[in-house]
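First, one chain by itself: the form predicted alone, in structure tokens.
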Amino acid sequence: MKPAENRFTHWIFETFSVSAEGLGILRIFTSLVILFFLIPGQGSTHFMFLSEMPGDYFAPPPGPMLLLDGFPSYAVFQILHTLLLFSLAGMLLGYYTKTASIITGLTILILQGLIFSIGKVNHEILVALVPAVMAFSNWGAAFSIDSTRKGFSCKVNSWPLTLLALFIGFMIFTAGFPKILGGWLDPATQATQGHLFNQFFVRERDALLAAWFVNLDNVVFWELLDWATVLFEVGFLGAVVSGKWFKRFVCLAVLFHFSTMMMLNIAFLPNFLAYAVFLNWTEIYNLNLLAYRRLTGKKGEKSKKRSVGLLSGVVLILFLSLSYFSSKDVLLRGSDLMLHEVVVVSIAFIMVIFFAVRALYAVIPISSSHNA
């Protein structure tokens, strides 16, 4: 057996696996993400409106914001969000990566710290810890303009990824560890079903499937809900000491969180920016170099380049029409729910779908030929 210092240090830098290739397509990723569909606040007429808030109505939660008076003016949320755009600006193009994904990150916090100040707290600082922990990884070493300054290092670190996968098993655990407490393995009860009923009936959100779901009179099927929700909440955390394991729970996530908007129509965008970290880029990235040298016949050096380019252009038009579609109140007019929120869900629902049948199938020959 290796000695516990061993076996902690293979778990913080072997965990998972990186490569510059794969790290520079997830920066490019990332960075469009959150600039089409995850920037705090929804624009200058929101900021306007927090900052013109008497200061009665500030109440920061427990952090820095508790060192502020009142709502800063609104130049100050502008300067914010302008110093955001150039920074993800950075971090898009490989500028000063590091420096720009930490900006990143900070920035994010600093607005949602004031945003939530007004009472309401939605769990976003996901989108925050992605950049400031990946700006660790070297996540600039490819397709960058970083990577073609002389002296630059394209060493990446993967130990990020552990961090990260630490956090996002925390936050979860910490979802479900007060859900014991708060009864929901009591059989006498069904909270899944109670949430819904409030969410559907006090809120409105009766989008989807919530209608056929609230008229679903079913103990046994609400109370499995109760108990696979607390136990899947509570072992996340303890999966992220596996690899492996903790890649399983993150394709459950996917399943869960698919099923939340469906049922109640909370779609728990950003945990998907987290969970797409853990994804194989580097076979993206290989599979879309193929895909490329077979589509033009071209087969040097600049082909790797370029077909991140191309790939990259056309992530960048999706996401372009996505968010216009979506802000035009497309489908789902009279829901909280927006339709990138259920588009992006819904492909990683069944992209996860894909990868459970693929190692499925996978399995099969193997298990016949050994019967046979």
Contents of the next structure:
Amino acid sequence: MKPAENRFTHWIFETFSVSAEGLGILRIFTSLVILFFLIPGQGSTHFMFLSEMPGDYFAPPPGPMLLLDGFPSYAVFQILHTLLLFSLAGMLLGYYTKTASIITGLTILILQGLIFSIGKVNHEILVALVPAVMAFSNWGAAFSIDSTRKGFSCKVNSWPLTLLALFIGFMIFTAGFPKILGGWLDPATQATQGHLFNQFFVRERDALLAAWFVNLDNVVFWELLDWATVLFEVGFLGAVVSGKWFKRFVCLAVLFHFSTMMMLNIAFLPNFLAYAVFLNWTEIYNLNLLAYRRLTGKKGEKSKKRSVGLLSGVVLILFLSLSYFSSKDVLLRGSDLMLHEVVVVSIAFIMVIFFAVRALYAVIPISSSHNA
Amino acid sequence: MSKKVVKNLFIGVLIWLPVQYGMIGIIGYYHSEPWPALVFPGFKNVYVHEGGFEIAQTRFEVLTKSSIKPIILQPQQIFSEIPLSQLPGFMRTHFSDAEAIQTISPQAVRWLERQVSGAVGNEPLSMDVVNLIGYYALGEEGAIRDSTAELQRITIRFGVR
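Form predicted in complex with its partner chain, following the form predicted alone:
First the chain shown before, then all remaining chains and molecules of the complex.
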């Protein structure tokens, strides 16, 4: 094998490492996040609204939706929604996981396509891509009904993570590249500030720290933000070649989205589903198992499944509560920002700060002997 | 999947990603952004000139049987079911071209009447679609709306059955 070909193969298959247990927890987590927070549309009322929209307002984007000549009936939306719920349940329980994950991705894609046919495409394709791509990792190899079947292969693949990283890196690059051409680096104009004004005054996105930033009149600060945004977005593509660098850029992305949320009240929650894939799920599994064993005193083989079952139950209850309070519009009245978006993005932000501090401690070891 | 198939898949994706990006640019220029596509929005620069900036917006002015003055409504008040992230795009597509607004079907007029009626809680007689440019001045106390220029006003009459 030639060195270049060798490097290419190494990049595809060795950039990220995975385990059956880690992927199993990731699958459960992904299913629950989509189920509670990322199902396209805002529920039955939204589907009813679309199905009643006159044909004049059916403006599908160039693509497969052009095959339709109007919004489908409410029944079609309901069938798609039901299919999505069933496939998500299959994914969650690990029942025909690969098929269920692919159907989940496809159904999300179709629902998004219909929703975007009002004349505006939202960039939420990662919600469909994550289950569809991860289907090929064999993330149903552990903590699933599939794994109890005779002859089921428990071999897992890491290349879907590399593929997903490539998609994310490229997509973020496409956000940065037009900014260079569009004048974001021109010191005479401050694009981020301009967008803040647009969101604040026209779309009335004035929650969190938006008002404070509107009154912040510092050209240097705004110009630095313009440059940092472009450099971060364009640089993301380069980071795809290294697992370590890609994860660092994912951390930067979390900081970027957190600041965007605080300032522009835009959360970009679908991206977080994709970023979460790159967490060290094997470490999460091990820590959870350790905590479970310490808590219960049980150390047998069964404790592995039970620890994941308990964790899943806790996450389910948390998501259920968060989803309930979010639907009641508490705390963020009058804003299109949802409570669950603020909570998820803030937790991700805190995690990144934790990782940064941990990495800093690893670089600069601080021991009591130094203090003495 | 064998290693060879996966490698070929990656080669295909590496070729396809820039090709689709180029196609999106061309199709997007002549029509609108294709979907599904692996891109994120670029967010053009909002024009900020010395001492201020300008923002285009659309609002609706509704006359009802009981109103003396027109009732001013923002798009989100009439189309509350459309997420705020999609609303500006929806407005650009359907409420910026004068000819398109004037030639909507009777079915669409009735649908709009229902939406407006729900928003004002009264029977609407007509609705003006007003496209504006708002100028904001940047002062010590932040941005203040300085002036507004009306670019276009089109009337849709309701009750024509």
